[in-house]
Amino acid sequence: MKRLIAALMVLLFTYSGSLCLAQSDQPAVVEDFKPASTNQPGRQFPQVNSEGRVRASISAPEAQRVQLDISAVKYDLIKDKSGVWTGDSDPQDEGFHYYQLWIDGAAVPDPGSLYFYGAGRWGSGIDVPAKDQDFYALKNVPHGQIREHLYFSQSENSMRRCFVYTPPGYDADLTKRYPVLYLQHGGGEDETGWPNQGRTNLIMDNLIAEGKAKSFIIVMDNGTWRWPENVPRPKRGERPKGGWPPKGWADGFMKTLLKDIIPMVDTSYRTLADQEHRAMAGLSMGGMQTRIITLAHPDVFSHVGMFSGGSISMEDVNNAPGFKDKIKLVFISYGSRELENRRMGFGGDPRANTDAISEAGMNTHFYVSPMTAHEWQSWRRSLHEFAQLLFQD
């Protein structure tokens, strides 16, 4: 009996040692969290640190089980005596990410947070603090506006909206005219993403402010499509026939870009209308609708910019009469994580793609973001380096 007891303090005392050895492995939290720059007015939570950990917190009595969603990870929190759930994430990496609450099964946004339109809905956001947001910060330079714009389509008969960047100093010289950016935002995303999570105008101020970008204007539409009624919609858990995107996928804005929005831009605001002094870029989604339409329309825009959305091959160039003559600058850009996970879009390997289309004469520039992946700082970071590009002598 004296035996087994001994053995089995043995056994307690190494089951200990490991357990606390497993403990001290796991890195201690920094706890100098601080509530999010992108919570509702007085909201204490959600909160982040100086190592990019997220930490939510909800009062849910009668709940069972309450996580944090973000970056496609779930994390349990803790209930405490009150109610009250609280848990952290992982480090994650800086700039936005959308992010929800599980409670006992059900998705929701979270209460302490500002809502953000993204994955087809309104939701939470949280902004991790990145060791380069001095360049999309609020300072005390020339501010330019951001105008919401309703117009009516004649290509859908319908009411649509969009937001115009309008640059600092646009209503003192009514004289004066300017270039224009048509900026389009990612799947599952709206007119609203630049504007919000983009932080396009405290962009473009900054850099106008120092001399660093040319001023413009910037057109943020919706780009969402519809399935094109001459394709066969597959089945559920059918693969779509012929690839994906369907043929024909980009029509529709498309025509609604060249028939309703440039028009009426050029008629509300005092453009230089002329493909001279016209850029269409975008990211995912929307850097390869600017592909295909760019591609189609080399005499409307000279200036390209794809963020996360593919690139332009030579055998897109050769099948397009006038791009490469007419266009004055390819950008193509990505996280580095993307490319370190070949998560590149259509199209076959960007940075190759771009490499022979600049041997083969055309002015490219292939920018890669630092640390980040398929996510609003790889392209917030693609907008601060394309816009210094943009309409220069």
Contents of the next structure:
There are 2 protein chains.
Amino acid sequence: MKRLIAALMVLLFTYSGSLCLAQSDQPAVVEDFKPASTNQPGRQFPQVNSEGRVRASISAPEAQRVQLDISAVKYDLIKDKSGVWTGDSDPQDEGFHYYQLWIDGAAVPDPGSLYFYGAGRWGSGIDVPAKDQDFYALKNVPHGQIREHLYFSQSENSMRRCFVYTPPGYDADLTKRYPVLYLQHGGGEDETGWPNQGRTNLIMDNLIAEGKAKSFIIVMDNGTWRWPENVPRPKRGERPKGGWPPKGWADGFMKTLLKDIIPMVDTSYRTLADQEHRAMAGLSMGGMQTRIITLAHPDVFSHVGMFSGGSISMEDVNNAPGFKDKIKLVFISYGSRELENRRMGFGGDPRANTDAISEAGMNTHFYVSPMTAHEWQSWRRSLHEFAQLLFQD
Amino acid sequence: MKRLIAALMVLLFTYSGSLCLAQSDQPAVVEDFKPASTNQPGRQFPQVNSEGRVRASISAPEAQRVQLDISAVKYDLIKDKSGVWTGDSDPQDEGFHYYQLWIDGAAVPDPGSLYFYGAGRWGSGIDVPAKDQDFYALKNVPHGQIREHLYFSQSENSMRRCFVYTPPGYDADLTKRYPVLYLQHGGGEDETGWPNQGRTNLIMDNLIAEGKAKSFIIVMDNGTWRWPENVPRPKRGERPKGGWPPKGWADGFMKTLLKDIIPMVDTSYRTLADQEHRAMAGLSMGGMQTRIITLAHPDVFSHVGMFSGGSISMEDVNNAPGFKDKIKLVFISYGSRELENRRMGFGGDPRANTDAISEAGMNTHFYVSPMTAHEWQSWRRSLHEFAQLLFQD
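May I ask for the structure of the form predicted together with a further copy of the same chain now, the form predicted alone having been displayed?
Complete assembly follows, chain above in first position.
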């Protein structure tokens, strides 16, 4: 009994902050926290509860202030007698979020989490369990592979890296050839985004096992852009002439994709190397690149996906010879919170644009990810929807 | 001139610690630091100089104490006026080292470095440039691939993951079959060790391009061991009866390797699926597993490599029917600092053991990595030596 009281005292001491909140107009925290699926092996923190709150905990006996920084909000952690700081965030949206800890003014990764590249750095990420998480779960189904592919780029005169998903059975039937999806990450991310936090291989393996998607190859390369050589750099704090992003910003990656990546893929893999069997999609910046590149080259791609990265307007179609007749699918998606917040990328209302080109006779699909923002859960779901529509005819 | 003096004053202020040391019997630090090759894209710190000193730097304006923790020594960093802490380690051995930062008592990864799995955690690592680093450099040569392979283990009733290196040309000539090396990590590491910090693919690509090694497949799986079911767990602080590690500690992975991994590899890849074309090697704990598994199964493996993980004695050979006749190569290696420090693993002096089985007629190779300890540079070099001796007849 003494030990129970002592344990309760420790709890009271440790979580007095939360208890105070519970007595005010804040709702009580549901105490069903579990270690996150994105934790390092054996690590007990961070944890997530059924409300989607993230509980961080770290030993920092000499620190004055420790904070959890997630979804652009910093939450104070509280120190216990042993020097361990613990605290909770507000409920988070379902799915994957980048986050970090602040220890006396230093922004650092949480030593409990796995690390992911995004927001321009390798750092902590956490998966808040989603009601639909089954579609990207690791299951005992036939699995494809993610291959790390190093290659020399003639147009950049340097070595580059991409990741290539080959579907289940690729190494069994050596006569079969496959369509290819070129799938791009967002700004501040790289070629590891789709295979890691995007869970691309698991989404595809599960869809293929259920007979819901065709088998195809997915190429995930690095689309980071550099300032175009023929556009003068604006002075610090000024916007470039002609607005942001600078004209021609996507030209560099377009050249690398067309001159290096696609020929390399068609040489290295058993592809169906024609327009009919080649798709391009991307998230955010990758969607904007997809728009520019497929509008300019409807002879190269037949299926187009833009996830939280703008849309294709009637004006775009009218100015892109061949696009209307040659493109078999234009897939546009957003997280519902992006539409609520009117964060819809460039070029006008995406739903109105998509309706317009649909009425003009194009095959379109508009998808909204429920209750998610400009984050990976929107893009996992977008890939899951898009993949089922690809190469169907 | 005023600005120059101001700059010098800042330098004096910032590095007064180092300057004080320089005036004592400590040698002056050579100011030719460069960002480490293992840094995150665009990060300026950590840096390494020509002496092999590591300079860490992090903004932590409210911190009281910040330290760089590398090779089991903590070095105090010094705060400048803007709240940035900077400091240097003593010169480090050439090659790769795990490290971390301490901020007011919290052990955290350095936000400037890439992250690696070792010492039981994902955390910071740094490569100190080595005179022989060319053998694991990324070059414009034909490249093999590292494939992430997910598979179901019947004996463990769960999904497992390994990484598989397929050599250059594997996807070009679909009739060619290859020998296989099973290559294991050390304790506190996992299947990512050899492909990441081990630089296995680059070592092999370069050797093959130079015509110095045969092309073979390398399988890197997870050899983490669990307490054997039939051995009672010792109480806290006590050693298990019969000494450490407990008897049968390697049996679990041996079963998984023989029952699951090898059959899966021989089904999934174009292997030469016989004893003659199958090798096993490992570092530290992985070397100890290699010893136990190959002594028990000389019918399965023909080439044996143990890197900083013990050796094979005459007694071992005498107690292992078939081993002496069937095994074509026993390769034993250590870092020179391990031999100096007499950290030589289990089972007696490795050089004397290797000499003895050599005199008894076995084909052996004893390699010492110059000026390295129980660290990855010893193991990169060991793989580089070992690979050139594999499958030569």
